[in-house]
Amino acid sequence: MLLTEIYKKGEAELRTRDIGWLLDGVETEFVISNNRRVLDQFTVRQRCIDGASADTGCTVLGLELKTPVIMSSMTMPIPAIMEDGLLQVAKGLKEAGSLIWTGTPVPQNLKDIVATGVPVAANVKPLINREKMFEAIDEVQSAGVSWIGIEIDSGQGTKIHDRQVASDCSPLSLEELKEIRKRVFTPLIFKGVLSQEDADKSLEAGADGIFVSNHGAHTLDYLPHPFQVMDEIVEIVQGEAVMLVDSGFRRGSDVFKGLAFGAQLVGLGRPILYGLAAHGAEGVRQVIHEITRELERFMSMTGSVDSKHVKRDLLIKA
């Protein structure tokens, strides 16, 4: 099935269920419309003479992946799509050579997900009850995940339309992030960075990775798309941490642009849900596979032999 067909079938299936509203955005939904608008502002500089085949494989923080296209962090609403949804997602992503990234609540079967052999990252929210937050960190760490993510942007919880979804959170201080660093022995990723200031503090706190993200339009209204702040964040990071990005990415061309802005990995949220709802594990595999194929075409026709050669000057502001 073609990617567009998977998206249409998957979204239609989810919209018929009582979880369909989770696909929407916070308050006015400006963030969702702005994501697509900003992604479309950049065209691609073609360099096809002497073009060569492109390799989409990459190694990031010790993980070898066949593609820089990964799953963005989420747990809800996957179990509601199908009973063993997370294991089906893990199976599809493993076959695609990608990575699964769970969110909150911490999946009860996290150890089973790790046991599938797919690379696993797991996120933890900044819970008001810091003791419970550290218990969650210890839980995901003991499950054997490859990376741990901290949602620094969930300090006021999450919200969809006017409905508060998560409300048991409060902002983390720099000192608390440093304490988390001491407790975590895997690579540590701070997710939700959207400014120079937070990038600088993330480095000071010892982050191994910085995830530039507006959280799927589920935190604050009127947040920018990552591309509106990526250049200034890259200037601060200067290779001291791995850069990741998500927020509205749907096609291989979007992923190409993310790599050009300096990200090593690009995350997908809703496309994973669409693939799962449309065709289970095979649908998830197809989504990653088709987007990676599209990315490979762009890389080949721009003289980018691998993801490290996808440079910023390949993008033209429309």
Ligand SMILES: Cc1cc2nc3c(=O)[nH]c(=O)nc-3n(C[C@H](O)[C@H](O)[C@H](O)COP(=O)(O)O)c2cc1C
The other form holds:
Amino acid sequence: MLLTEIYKKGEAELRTRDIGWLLDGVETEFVISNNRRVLDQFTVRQRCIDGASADTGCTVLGLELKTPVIMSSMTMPIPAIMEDGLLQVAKGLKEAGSLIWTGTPVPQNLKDIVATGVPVAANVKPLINREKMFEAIDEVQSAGVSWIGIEIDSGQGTKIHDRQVASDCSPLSLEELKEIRKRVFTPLIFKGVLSQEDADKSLEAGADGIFVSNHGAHTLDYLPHPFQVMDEIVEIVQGEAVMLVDSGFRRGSDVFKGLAFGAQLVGLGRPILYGLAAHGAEGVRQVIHEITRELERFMSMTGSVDSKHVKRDLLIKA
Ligand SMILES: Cc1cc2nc3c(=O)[nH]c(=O)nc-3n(C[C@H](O)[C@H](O)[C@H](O)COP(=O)(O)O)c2cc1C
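Other form of same protein, the form predicted in complex with the named molecule, not the form predicted on its own:
Up next: the whole complex, starting with the chain shown before.
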């Protein structure tokens, strides 16, 4: 099945269910339309003579992956799509050589997900009840996940349309981030960095990874797309920590642009849900596979032998 067909079938399937609204964005939904608009603002410089065969494999924070295309953090709608949905997603991602990233709530079967052998990362929200937040950190850590992510951008919870979804959160201070660092033994990633100031503080707190993200339009309205701020964030982060990006990425061309902006990994939120809803584990595998194949074509036709060679000068503002 073609990528567009998976997206169409998956979204149509989800829209018929009472979880369909989870695909929408906060308040005016500006962030969703702006994500696509900004991604489309960049064209690609072709350098095809002597075109390289491209290798999409990468090693990031100790994990070897066949593709820089990974799942972004989600738990909530997946068991509602399919009872054993998280295990199906894990299966599909493992077969694609990718990584699963769980979110809120911490999946009850997190240990089973880890046992499938797929690389696993897990996010934790900045719960107002900090004791509970630390318990969640300990819980995912003892389940054996490879990386832990902290949603620094969920300080005012999450919101879709006018409905507050998570409301039990409050912003973390630099001191608290340092405390979290002391408690976490895996690589630690701060998600939702959209400014030089937060990048700077994240590094000061000891982050191994900076996830540039507007949370796929589930936190504040009128946040920029990562590409509007990544050049300034790279200045701070380059050589100090790994950079990851998500928010609106749908095609291999989008992922290529994310790598060119300096990310080592690019996350997909809704496309994973579409893949699962359309075809279960095989749908998820196919989404990653097709996007990786598209990425490979772009890398080859721009003389980029591997993802480290996808450079910023390969993008031309439209
Ligand atoms: C239904 C849904 C649930 C989500 N749950 C979480 C979560 O628990 N934790 C988190 O950090 N991000 C969560 N996100 C945000 C995603 O991790 C990701 O940042 C966003 O979806 C990327 O944008 P995209 O869907 O356009 O690819 C969720 C997104 C969706 C659509």
